[in-house]
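Presented as structure tokens, the chain that follows is alone, the form predicted on its own.
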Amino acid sequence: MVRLEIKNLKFSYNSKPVLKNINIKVSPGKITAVIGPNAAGKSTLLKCIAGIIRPEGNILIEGKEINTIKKDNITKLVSYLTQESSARAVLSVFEVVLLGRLHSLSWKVDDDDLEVVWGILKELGIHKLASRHFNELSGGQRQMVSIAQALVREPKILLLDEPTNNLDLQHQLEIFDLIRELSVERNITTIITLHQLNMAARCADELVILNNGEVYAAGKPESVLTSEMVRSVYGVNARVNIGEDDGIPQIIPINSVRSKRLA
């Protein structure tokens, strides 16, 4: 079953092409990581899927063209976490996460919404922050709260743009393990943008490599994370080792292709 399909997607900023003929199919219950160098078009792709910007081409959710789906219904289906989180709002952590339930909230907040919010706070281990003001938190804590807000919507499609920014290694691993668990349990189609290749190899079922606004390669991590790809896309000479126990590729950088020092 394909939940999300992108056909011949194109997008330009001020006549400058950013995305060119993107074709992707993503199934539920899996994590797809979109990777690539700076300005490759990763964040723009997520904004197109979330309906924030209007590209050329087709985006189909469960076979329906996104332009034919009401905006309120898209909000119910798709949850999008941006890289930016505002720290100016004078709201408690609980209130910030509760805002993620806007699609189901009426004038009166019911017990189900409160239980869902409290449950996700506990799952992320941040329930002790519930009464703290969001603008008093550290960058890493705010990022955790933003992730909770994205997950609390119980979406069909989860879009996370660099979700582990500001998080230490322990919390990065915990977040990715939780996202994987929820994606499988709730049959969520999850797309993540990442800069860290080794983290992408560990956490994703499928990788999409963007370069200059185009899909350079797509597939299983072990098939697309190659020395040739790293050199061509990132301009880095690297060695790729495949784990004997888990089969997960590991990128070991050697030097820049512009370096005078020989590899």
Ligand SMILES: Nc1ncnc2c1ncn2[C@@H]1O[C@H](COP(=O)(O)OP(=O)(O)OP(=O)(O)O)[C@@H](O)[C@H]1O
Given for the second form:
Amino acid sequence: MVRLEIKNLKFSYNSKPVLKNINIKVSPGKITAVIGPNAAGKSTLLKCIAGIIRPEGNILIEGKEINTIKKDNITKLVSYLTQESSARAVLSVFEVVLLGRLHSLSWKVDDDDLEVVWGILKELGIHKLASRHFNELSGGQRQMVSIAQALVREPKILLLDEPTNNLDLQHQLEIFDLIRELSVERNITTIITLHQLNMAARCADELVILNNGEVYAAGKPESVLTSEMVRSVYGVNARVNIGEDDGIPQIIPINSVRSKRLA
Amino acid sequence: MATKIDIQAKEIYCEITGRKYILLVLLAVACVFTLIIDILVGPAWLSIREVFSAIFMANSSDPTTHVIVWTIRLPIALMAIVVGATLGIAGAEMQTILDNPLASPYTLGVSAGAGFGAALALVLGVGIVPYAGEYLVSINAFFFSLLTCLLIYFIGKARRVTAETMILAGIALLFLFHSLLALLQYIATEEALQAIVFWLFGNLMKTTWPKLGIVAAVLIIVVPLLAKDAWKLTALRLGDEKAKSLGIDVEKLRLKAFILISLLTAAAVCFVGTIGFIGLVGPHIARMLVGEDQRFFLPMSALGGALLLSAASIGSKVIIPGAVFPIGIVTSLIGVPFFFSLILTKRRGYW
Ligand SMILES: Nc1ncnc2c1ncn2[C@@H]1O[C@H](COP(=O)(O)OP(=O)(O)OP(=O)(O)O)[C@@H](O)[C@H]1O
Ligand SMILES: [Mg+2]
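The form predicted in complex with this ligand is what I need now, so please give it after the form predicted on its own.
Below, the chain from earlier opens the complete complex, with every other chain and molecule after it.
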């Protein structure tokens, strides 16, 4: 079954093409990582799926064209973590996460909503921050809160733009474990963008490599992550080691092709 | 297990909101307190007993006291509360939708627009509505503040309705109306000039019950409409993109809130003139005390504004015994030290 299908997607900012003819299919319960250099169009792609910007082409959610689905329903289906979050709101962590459930909030907050918020805060181990102010947190703590806000909506499609930004190694691994667990358990379609190729290889079922607004390659990590790809997409000479026990490719960068120093 | 989480969740939530409820009540009590003092204080000081009997026991009270309380003190004291609340809310929502701590009816030129409208009426006798009589100046001020808001919006819209374009438009209009106003003052007669200056100072003294009723009516109509969007407005503070991803039509929300704010501002300034500080500081006080959950931020901004203006109203009567100072001057004199003391004693992180 295909949960999300993107067909001939095109998007331009001020007539400068940013996405050129993208075709992707994603199944439920799987994690797809979109990787690629800066300005490749990764965030733009996620914004299209989240319905924040309107591209040309088709985005189909469970076979239905996104434009024909009611806005409220899209919001319930799709949850989106932005690459950067504004730190200026004077709100407690609990309130920020609660806002993730905007669609069901009324003046008096339901116990259900409180329970879900508290549950996710505990799951992410940030329940001790609940009454702290969001704008007084460290970058990593803020990132955890933003992730909580994205997860608290219990979506069918989860879009995470660089979810591990600002996170230390342990938190990165924990977040990916949690995302995997949730994806499988609740049958969520997850699309993440990130820059660490090795992390992507370890955590994602599928990789989509985006370069200059086009899909350079897509598929299983072991078929996509090649030294050839790293050279032509990133301009970096690299060695690829295949893990002996798990078969996961690991990229060891050597130098930039622009670099004058030789390895 | 599930029920245990449930209980903890409620506990935390009540801990967060409980403190805010207490602060709301405290500030409301403070407002009642200043309101009462405001009624007592004046060229003739009244006792609580006199005021009480004038208000609640019409027959048995002294007729002079009765007149003073009912026709002068009570409407003015209530006007201070209502206008303060109106300006507080207008400022709070402006700061929210424009994502800028410096936004307020004053800084975005709305008060200047109103001042220019009033001056037009005072100098040239030109009114938007003919035969307006006593209300000529107020109606002019009302329409010109609405006009300013509309201009801000449409200039902003000419590009996209972003916070930055609207703020820039507002500041540009502030300068425009200031120079137009200066022009009018330049050509005005001595008498008209004095009237303009007096209007610009801001003044509660001309309050009558009908005027109070109009401002209060606008407040009562607009507040529920804003309150209905409380959560959406709160979400807007997370940034446009986040808000959009939560399903909010950001531009529509901004337009709707802006129209409501315009009405509030126009209603508040048209009868009392330029009172600058309230719309800026009321929301800041609220933000420091209860944060930006609009369910608390909105009423708290109203109470903050009301408290400040009510205190200023008292101040305007006691600075020089026997005389009444223009309240627009006193608001800043009282408000600034108060505001500084808040800033200096509070933690960082509020803008
Ligand atoms: N709001 C905008 N207005 C105009 N151009 C934009 C806007 N946002 C992004 N772009 C342009 O679109 C292109 C793709 O940007 P996008 O944010 O999708 O890149 P990205 O792959 O997410 O990069 P990064 O890894 O740096 O996050 C870039 O060239 C960028 O300059
Ligand atoms: Mg990006």
